[in-house]
Structures are given as C-alpha cells and as structure tokens.
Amino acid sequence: MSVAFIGLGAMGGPMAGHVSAAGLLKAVGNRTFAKAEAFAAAHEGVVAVESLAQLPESVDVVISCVTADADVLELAQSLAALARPGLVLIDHSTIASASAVQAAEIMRAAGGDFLDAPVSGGVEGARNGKLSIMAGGHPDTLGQVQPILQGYAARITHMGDVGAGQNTKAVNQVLVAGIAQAVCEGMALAEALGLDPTRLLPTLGAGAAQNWFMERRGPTMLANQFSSGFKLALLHKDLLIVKALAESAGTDHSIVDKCLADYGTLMAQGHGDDEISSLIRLKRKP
C-alpha cells in the first residue's frame, strides 16, 4: 500500500511519522503548507503536496486527521474527483456520523471507499503508536489496511458501518468531559486544603479513583501547565456534536451541557488553546 496523510497537527504529525517508519507514507498534506514542507523534508521519500491533484499515482490511501466536517467533505470531493478506482479514504477527525455517512457516498460514487475510524489516547497515544481506534465502514475495507493502522494503534475496533465509529468517538467524548470535571474539581479541592500531589497523586491512583485523565494530568494542572494536550477548544467543538446527537437520540445530555458552559467560558478568557485541564481554573476558590 502507498499513503498520503493529510492534517500533521498534534495528532496528525506523530501518526503520520508511524506510517512513515513503516515504509508506506509517499505523500503529505497540510493547511499550512509549510508544516508539510518540513515533515517531507525530515523523511526520507515523502512528498509534500498542496492540493490532492498533486498525489502521487502509486497512492492508494489517503489518511485524514482534520478539524471540520466540512474539511473532511471537501477531501472527499477532492478524491472523489480524481476517478482512481479503489482509492480509500481514512478519517481520523471527529465529526458528525451523518457527514462520516456522506463522505462514504461521496467516495463510494467515484468507486473508492470510506473508513471513519476517531482515535482516542491523547498526543501521547499518538507519539506512542498506542491509540484506539474505532471505525466504522466495510469489514473488508478495515481489513485491507490494518496492516497501516496497526503502526500507530494498540487497539482497532470495527464497531459496524459507517458512522458507528464517529457514534462511539461521541460517547467517548462524553466520558472524557465528564472525567475532567470531576479530576479537575478533586485537584482544586486537594489544593485548597494543602495536600501534597506527590502523595496524593499516587495514592488516589492506587484506589478506585485511578483513571487516565488524573494520572496524566493530574501533575501538569497541579503545576499550571496546560501547554500539551488535547485543546480545550477542540473538546468544545466535539461536545457541540455530541449534544445534537444526544438530542436527537433522547438522552440526557447535562454533563455535556455543562463541559460545553464551563469551556465556552475559557474560550471568551483567551484559553482556548490550553489543554482540557485548564478547567481547574474555575474550580479554585476565587
């Protein structure tokens, strides 16, 4: 298999080198250009391209990890475009599961076809090669590229056509959200009555508190440091998916409701590009 990956951003970039090791990555791709330019220049017979009518033939998979439905739509009318039979379109962004089902009608049109497949781990999954994937689409279609997949993946799930990925990514999101309140909130408190994170930290993860979130942010929020990470803007844009989807399912959605509060306030202070711990700014005492 021949791959481009289009989106290098804090997630896109460590994924892309995966693929690169692996011997496969031929192309690369990038609203800023020159963030392409230089990731192609670092590895060894990579292309960097600035329109999708500049891939090489011999590509086959294109991968995605961008921010917008739209973004995701117009790849896939960009492809569709070029008429090359087979070719597949990977997307790891987090968007709605209806425009995931209209990017797969879009491809399978021009007789190509259409994975999304969301991740979940963190920049440090992705650095790692340790994420989980999620997809939905053609059982054969994962299949035939799991061997790209696997270079960056500790887990790939098939959760069922198209747009079952996106609805699992979803109900991700809601836990993620409703984890970092209740980590964020905790920390605050433990703040607030002096505890030591250097004993606390450990010895709540010890317990049936542990979780992810607190192990690896805990340290950093305690510090005032929300400079990596997933941006809190970014969890905003996905809970604003979620909440419609939850809405139109009929569920409760006040955890969402409230993540979506809390981080729209950060965005208005200007902390729109700190990590999702930055909530602790507005669970410490005033």
Contents of the next structure:
2 protein chains.
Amino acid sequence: MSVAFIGLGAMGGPMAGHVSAAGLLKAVGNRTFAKAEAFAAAHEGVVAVESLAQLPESVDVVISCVTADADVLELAQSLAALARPGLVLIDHSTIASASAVQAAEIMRAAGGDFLDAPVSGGVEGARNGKLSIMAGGHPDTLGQVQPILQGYAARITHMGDVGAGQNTKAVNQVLVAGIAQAVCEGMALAEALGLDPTRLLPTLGAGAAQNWFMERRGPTMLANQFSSGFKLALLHKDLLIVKALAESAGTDHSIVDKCLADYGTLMAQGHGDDEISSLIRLKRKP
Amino acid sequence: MSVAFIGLGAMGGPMAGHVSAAGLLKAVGNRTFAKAEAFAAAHEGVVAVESLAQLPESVDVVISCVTADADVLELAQSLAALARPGLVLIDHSTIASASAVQAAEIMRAAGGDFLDAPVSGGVEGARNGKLSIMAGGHPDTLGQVQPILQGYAARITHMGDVGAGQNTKAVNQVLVAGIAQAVCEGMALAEALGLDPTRLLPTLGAGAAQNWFMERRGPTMLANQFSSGFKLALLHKDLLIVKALAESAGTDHSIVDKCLADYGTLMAQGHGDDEISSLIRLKRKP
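Right, the form predicted on its own is done; let's see the coordinates for the form predicted together with a further copy of the same chain.
Full complex below, order starting with the chain above.
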C-alpha cells in the first residue's frame, strides 16, 4: 500500500509521521501548503502536493484529518474525479454521519471505497501512536488498511456500516465534553478550598472519579496552561453535530447544550484556541 | 489495636469484614441491630453492641460509616461520654467538613482524636479492599491507624487538617455526579443510534472519554440494572453538602445543581434506591 495524508494539524501531523515511519507514506497535503512542504522536507520519499491532481500514481489509500464536513466531501469529489478504481479514502475527521454516508457514495460510484474512522485519545495519543479508532464501512476494506492504522492506534474497532464510526465519535464527544464540565467544576472548587493538587489528583484518580481527562489536564488547568491539547472551538464545532444527532434521535442533550453555551462564551471572550480545560475560567469565583 | 465498626451498610459491611479478616475487629454496631447480630454471628470474636456503653474495654479505635452529619456528631458525643482517653474515631461517612471539625473538637476535648476519612471506589472497592481514602487530621494519628485502613484501601492520602478529607470528598462527588451526567447522556444517545455496547464501551474506554464509571456502570445501565452500586438518594444528600460548600467558596456549581434537580426528579418518581446510573431514565427519548 501507498498512502497520501491530507491535513497535518495537531492530530494529523503526528499520525502522518507514523505512516511515514512505517515506510508507507508517499505524499502529504495541507491547506497551509508550507506545512506540507516542511513535512515533506523532513521525511524522505514524501512529496508535498498542492492539489490532488498531483497525487502520485502509486497512491492507493488517501487518509484525511481535516475540520469540516465540506472539506471531506470536496476531497471525495476530487478523488472521484481522478477516476482511479480501488482508491480508498479513510477519513479521521469528526463530521456528521450523514456526510460520511455521502462521501462513501461518491467514492463507491467512482469504483473506490470509504471508511469513516474518527479517533480519540488526544494529541498525546496521536504522538505516541495509541489512538482509539472507531470505524464504519466494509469490514474487508478495514482489514486491508489495518496495517496502516496500526501505526497509530492502540485499538481499532469496526462499529458497523459507514456512519457508525461517526455515530460512535458523537457519543465519545458527549462524554469528553461532559467530563470536562465535571472535572473543571470540581477543580475550581478544589482550588478555592486550597487543596494541594499533588495530593488531590492521585487521590481522586484512585477512586470512582477516575478519568483520562483529569489525569492529563488536571495539573495543566490548575497551572493555567491551556496551549496544548484539544482546541475548544473544535469541540464546539463537534458538539453542534452531536446536538443535531441527539435532536433527531430524540434523546436528551442538556449537557451538550450547557457545553455549547459555555464554549460559545469562551470563544466570544477570545479563548477559542485554548484547550477545552480552559472551561475552568467559567467555574472559578468571578 | 482493637476496633469497633459502626454502620454495616453496602460500604461499611465489606469494610468491617476486612478489619475482621485482619484480626482487629472486636465489636460492630448498626442502626438495624439484626444486621450487627448477623455480622457478629458470622465473624468469630466479634460482638454486636446495641449501644456504645457496651463497647468492650479493649477497643481503642472506633470506625464509622454512617449516613448523616447528625449520626457522626451523636457518635462522637457518646464516645466522649465514655471518658476513655486515647480513643480514636475514624469517620468514613460523607458529611460537611464543618461537621468533621465539630466531631474532632468533641473527641479531642475528651482526650481522644478524630480523623475524617471519606472513601471513594464504590461497593466493588469496598469488597475487594481497593478504596481510595482521603484523610484529614493529625498525621501521627493517621500513621497509627494505617494498618487498619490498609485492609481495605488501595491508597490512603493525608490531605491536611481535619475537614480536608471531607473537602476532598466534596470535589470527588462533583466529579462522580458530573461524569454520570456525561456518561448517561452519551449512553442514551448510543442506544438510540443502535450502537453495539460490546464494541462501543471498549472503544470509548481506549480514548479520551475513558472513565471508571462507564467501565463499571455502562454495561449495567444499558441492561437496565440499577440494583447494585451507589444509591442515588445518597448522592443527592452528598450534593446538598457540596452545593453549600461551593456557595460559600463562591465557585460555579451549575453541574451540581443539574444533578440535584435530576436526582430529585428520580426520587420523586420512586427511584431513590436505584444506582446513580439510573439517571439514564431521564436521558432517553421520552
């Protein structure tokens, strides 16, 4: 297999690095092209492509890690226009499951295939190759690209048909956002009570309050460090997708609504690029 | 050391069992006295006491795991009335830190001492002896009773003076209650989307959504099993303490308020004895 990776952000960058380390990466693309050029310069055998028309003939798998639904659909259309049967698009972005189904229709009509394969595990998971991949699509296609994904995944789970990966990611984001509410509200109280973080965090982590987010973001939020991790404007974007999904499913979305309101406030205050633990700002005594 | 254990509920029962297994337990007490009698009958060398006046002379440490602040204060007063200098009361209940300070004053005035030592880790933590103990009080006293606590703790943390244990537990309960909101809202959505729990839960657990509660209560809540675990009426009681504490600290308590409202609704519907994951009832499509 021969891979092109599109989208070299905080997650995509390190993921593409793992594909390159496995000797499978041939090309990279990125909206800010200089980033793709820098990546190519640092990785032997990898070329930077400005448009998909420049995609090396040998590439049979394209991986995307971009932001919006429209980015993924545009990418699928550009790949379909190349008329290369057998071409597989694996999308790691968080988009609506309906958009994933649309992208699959486009790829399949052109004789290719599509997997929705959103990820969880944060920037550290991308860096150390320990992401959880929740995939939807043909199991045979997933089996075929498994060796690529294994380069950056601790766990790859086939959740069902195309869209099932994104539906799983939507559920994941309810938990991620809601847990941030719980932990930030708790940490603001702990801080006000003068509890020592070096004793508090391991104590909480040894009981029923244990969670991934507190272990990674507890120490940094209490030190007012919000520069690395998951940008809150991106979680806000994801939660708009989640809210629409919960509305159509008819389930309660009150925690999602609360998170949307709070992250909206922080974005309006100019904190959109902060890590999601920056929510502690709204939990502290005013 | 020679121990009496007061309060043989879902947590206290197994904890007292560990003290007995260590050969340190001499007496047990319980509001419903038949429970204490049954425990004593099943554990050699342990007597059931109906009142603290019957406390064996050899007992130098009393451990309590009861419900309300008033229970603990009454216990401290009864022990002080025994006028046995050196008697230590260790309280594992969740009460206000101000009540813990009051109990310590009573015990110390009688020549004894007091530790607030609330626990986290659920009924399974109590059963398998893997609780997290968050303790407040004199470090020397804590050091002295450490061998008893080690029988049911995976971690014992000295958080500071008397009251610091309860302050830590308050923070713990913010997380426990808020994480339940996040997980129940996510699980209701997953259920409505038809996602397979046997694939969903390990997938979420391998990423940034990982948490203790989902791992233990995810499978049971999706199977509508709410009979074992942490009774929601008890969490509601704890959250009233937490809310008062956050109000006086001046920090935001909006997630705590939401949990109080939801658990209040479930109690009014007759579900007060359900496990806290029963919150999923309010998250599902009506």
